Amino acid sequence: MNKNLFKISPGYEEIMPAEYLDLINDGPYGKNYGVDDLGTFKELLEEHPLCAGCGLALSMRLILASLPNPEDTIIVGSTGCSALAFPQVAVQNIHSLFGNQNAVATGLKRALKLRFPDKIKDVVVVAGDGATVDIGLDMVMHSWFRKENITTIMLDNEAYANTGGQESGMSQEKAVLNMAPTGKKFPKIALPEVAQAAGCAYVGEVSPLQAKRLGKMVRNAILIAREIGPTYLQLYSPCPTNYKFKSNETMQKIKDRVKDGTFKVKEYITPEAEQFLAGIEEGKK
């Protein structure tokens, strides 16, 4: 994509908010930014509508800072808390119906291959646990079965956070939420294991606590999806509003889960995908 396309229509510069001007003038396009560069460019409006301390907001910032080709990336989102912020990010994005995101991403990726056969166009799904493992599981899994060249990233806050705090399939067993006062009755769904069994070439589970690791895993997932097949990342993103902890305790909550063994960083890669990444690294030398 021509980076000169990211321009404000003449005559509107003076009435656009300063933050939006920053997205246009100081976005990540063509600069090979990474997690270490956060704060030196604009990837998300500061006054986004997500709650203070929101794990999703931090995960989104890290994802946006880790895209290997942001000017030629389209993110497909779905209904949920993250959907409130996507109109305020410095990357092309589409909002799909709740649970439809992988079907939309599939059609988009295929169309882009036909329209731009000689260019790299990355399609990345970013959606919550409700859209991914509950409402949209059918379409998610069938995109994996068909070996679609897309990356699916779940923002896992372990609840239906934007509709009052109901339990989701990703909530921990016995978790008490606003709309689950007696606690969840069954274990958290092991979607990374499902993704492996469904044929994903790369599967990872990480959190914003490991920012550099998260950034590397996002890049690897997107690169592998270009050539090898579908990839899946699950980002644990705690929700202070529905789990009722202070907004400055988000990282501590992740540390507590690491300590008690209920969250672990995991990574799975097929031999073919591993060989592909090794070839990329060899090409850099």
Contents of the next structure:
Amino acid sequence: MNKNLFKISPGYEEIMPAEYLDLINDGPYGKNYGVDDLGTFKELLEEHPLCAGCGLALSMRLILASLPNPEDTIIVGSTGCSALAFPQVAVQNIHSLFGNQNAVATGLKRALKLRFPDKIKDVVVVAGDGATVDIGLDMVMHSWFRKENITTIMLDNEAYANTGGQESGMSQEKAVLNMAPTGKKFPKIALPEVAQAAGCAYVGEVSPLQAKRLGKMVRNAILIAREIGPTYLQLYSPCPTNYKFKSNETMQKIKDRVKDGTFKVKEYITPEAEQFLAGIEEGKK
Amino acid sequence: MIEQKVMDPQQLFFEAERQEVFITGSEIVKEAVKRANVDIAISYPITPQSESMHLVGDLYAEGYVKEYFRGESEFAVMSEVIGAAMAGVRVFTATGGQGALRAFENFPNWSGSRLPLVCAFMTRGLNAPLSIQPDTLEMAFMLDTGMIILHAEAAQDIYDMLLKAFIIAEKTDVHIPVGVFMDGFFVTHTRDKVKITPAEFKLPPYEPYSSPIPVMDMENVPFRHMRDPFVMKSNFISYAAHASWQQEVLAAAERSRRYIQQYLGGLVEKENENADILIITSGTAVSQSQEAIAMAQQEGIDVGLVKIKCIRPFPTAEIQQLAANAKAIIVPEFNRVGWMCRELKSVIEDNTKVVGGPRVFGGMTMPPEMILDEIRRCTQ
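Rather than the form predicted on its own that you just supplied, could I have the structure of the form predicted together with its partner chain?
To see the whole picture, the full complex is given below, headed by that same chain.
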């Protein structure tokens, strides 16, 4: 992005909204900030309309703070709770239809490669579990099979939260939710394993409880997607509203799941991707 | 990439020398795309469309199209073209029949997203029972998607309409998708004489920043494709925002009329339009009607013909004027629902004179004698 486009014409500083000025003066574009810098710069997400204690909102803030190249990142979202927050995100982002996010991202990335052959343009998909594992699964998997250079991040709150808490493929077995009145009849879908089999060069499971780790994994996923191939991250992001816990218990919920063994941080990387990351580290020295 | 010279659209359409070739409708799609300076084409097989997108694939292999691949379903392809168009390149795809309905959710989304996509629709019957045969039923569903809808009668129309569709779609004050419909098999799989321009000339490239909405390339101010936070709320402002956006899509289609006039010479073509009996229709039903009119003339019956080339926006004023003095209006169609008849009845003041039919469907041909029978009945 040419940051000159983003400057305010002289004389208009006073009438521009404060948050816009903040973004220009203290935004993360071109600064290479990370999770550690949160609180010292203007975040890309301007407030958000999500529920108090929303795990997904926290994951979104951490993702956005970890983008290696926010000034040249385009995010493709999907229908769901996150779609309510994305209009307030200061990188270009697309909401198209429910479930078509990886197809849209495919076309977008290929077209950007044509238009900007010598420039990095990161395309990152950020969508909920319903959009990723249910309605959009064929397009998610085909983007992996085709080795598209895109990062897919699932905000996994284990339900269709925006429509009122229905069972999704990512809900745990036996969970009683709307449309699963006697409990879910099959296990949480093992999408990270599917992603590995489908050709992702890097796959990870993490949650906002491990904020720094999450930041590093987002960064890895985006860097690897640029050069090596598709990457997948699954962020466990509990939903207080539909799972009916207090808004200050979100982190505790994750801790409980770590304790009972139903959630743990996982990382998978192909040797090629590992070598690529090592090369970047080498370059830094 | 193969080197082609850019030619001004007006010049390419109206002044460039043309050579006559005798090829199929699918081959004509290839010839049009070859000259259209297409950046990305995305395909998915469905009869009777597949061959045309094979040939567009050949254009990619030959270096006329920059990027091409087969998507995983029609729904996915019609979403993949969204991403490509939002990134600011010229995109082409094609489908038909079941494929169009499989992808359906995308079409109003294309219009609402103001994307200048051009899609060829090679029409076919809809299941069940299973059919791959020609039938224009799918067009009934497409009428209110917000797209501009052109209907080709024969191969020459395919060539001209496809090339012109890009230019009409990409006008800043239009910037909505154009569907170029053609009757599957009847025109896609038959040979016809077509006059085409030299392959060394192509249309100018798409200018992404001519888009009335931001291009998703992070080369302009960070911005969501559409500012819809308020649209997602339940209050008057949000309803008004959504309503005005929808009205703007309709207005964009209205604004396309003058470009359709400029490039296609109008939304309708007519001959002998002052006759008491008029046939008004579109697509290959026009060709069949011409045969029937010639037969009627031999019996001393005078019949006029109106060919509708553009169905959205609909040529309301033209039809009202043409229909005013006719005593009977016959509407032959290749589908069971008679959507063209419904359209005409909705705008013609005295619509009791509109005869719905003849109609054939399920793949049947329409013998001119069927239309002639209708003409004879109208004289009684």
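For clarity, a rigid core is taken as the largest C-alpha set superposing within 1.5 Å between two forms. Numbering follows the first chain given and starts at 1. Owing to the predicted nature of the structure, the values given are computational and were not obtained by experimental measurement.
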- Query: Fitting the rigid core first, would the Cα of residue 64 be found 2 Å or more away between the two forms?
  - Reply: no
- Once the two forms are fit on the core, has residue 35 moved its CA by at least 2 Å between the two forms? no
- Task: Kindly check if the Cα atom of residue 51 is displaced 2 angstroms or more between the two forms relative to the superposed rigid core.
- Result: no
- Report, in Å with one decimal, the C-alpha displacement of residue 180 between the two forms after core superposition. 2.8
